Amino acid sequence: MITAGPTREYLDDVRYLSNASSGRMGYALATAALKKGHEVILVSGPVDMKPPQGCEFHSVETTSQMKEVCHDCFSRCDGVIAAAAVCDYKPVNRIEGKLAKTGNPISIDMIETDDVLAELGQTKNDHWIVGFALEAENARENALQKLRSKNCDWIILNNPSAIGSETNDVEILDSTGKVKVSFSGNKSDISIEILSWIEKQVS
């Protein structure tokens, strides 16, 4: 299963919070592992891009969508690479309609979102899990947090100028902090490498 894209947490009936994942690296992901023979989960947030012809495929708009189908699809998996950029907060109450200026600042008060990864990672029992980390300062040291604080396995350290690039440089972690391997260039190409990597690992 990959997760992929953005997701959406709405303030009133048209105004959301997000982010500006593209769902490139998510969907490039996918499509190396069909091209390997893999079967392919897709579950995917809002993006400008059509799934790769054979996946199993899941449109899903708000984290706790997500979190509904990655918990539905998670035992039919052997493992999950979780590339999604899933929103971290949404508004405490989300207000119908639209709200209206009034010309006068408005405070929303807001909560986390659901942890996507960290509950697959609670009840991943023999399954294996890829988490991305996108880290701006404290990189390693952070993602190394995130994979520990999911149950990850490994996960892919990049940084923000992979947000809406076509390229991508990229770091995969074990849980000691140890880079294990990296890789730069086209998403496409990546992917093929890091599917390749995983292979080893879990084979």
Ligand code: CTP
Given for the second form:
Amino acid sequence: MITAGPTREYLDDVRYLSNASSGRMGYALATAALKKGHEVILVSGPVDMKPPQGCEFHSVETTSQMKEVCHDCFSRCDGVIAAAAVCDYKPVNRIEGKLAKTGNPISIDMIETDDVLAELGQTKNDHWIVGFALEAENARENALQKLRSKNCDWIILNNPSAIGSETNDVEILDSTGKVKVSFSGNKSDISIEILSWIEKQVS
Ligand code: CTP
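So that was the form predicted on its own. Now I'd like the form predicted in complex with the ligand, please.
First the chain shown before, then all remaining chains and molecules of the complex.
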């Protein structure tokens, strides 16, 4: 199972918070996995791309929808690659209809969304789990902390320039914090390399 793209969190019925993730990394991984003959479940937030032919596709919008679909599909998967750029916060209340202008500043109370990957990690059993970490500073340290707190086997570290880009520079870390391998280039090309590397670890 691969998660991809951003999630959206609604403030009212027409406005939402989200991020600039294009979904390219997740879709490239799904395409690479299909090419390699794997069965793929792709759970995607709203993106401007068609799902690769041959995958089981689930379109979601909010983090809680992504969580629900991932939980439903988890038992049918051998492993998970979580490439989605999930919204970390959501408005405490979704206002019905459309919030009108008041002429004054407004503030929005926000709470953390559920952590889809961490919750899958808690019921991991014999699944393998690969997370992504998007880090601006203390990159390896933060990535390792995420790997541990989300109970991942490996974590793919990249930096904010990956968002919306055609290319990516990634390092794969294990649970000791060791950099096992690194790949740079077009997201399609490095997806093949990432998948080949994961195959070797889990076979
Ligand atoms: N993730 C998730 N659900 C969330 C947040 C993140 O499943 N609510 C997953 C992402 O898909 C990714 C990993 O967790 O595989 C790390 O995401 P990242 O945004 O780098 O980290 P966060 O846990 O959101 O922490 P922070 O934003 O504070 O760096």
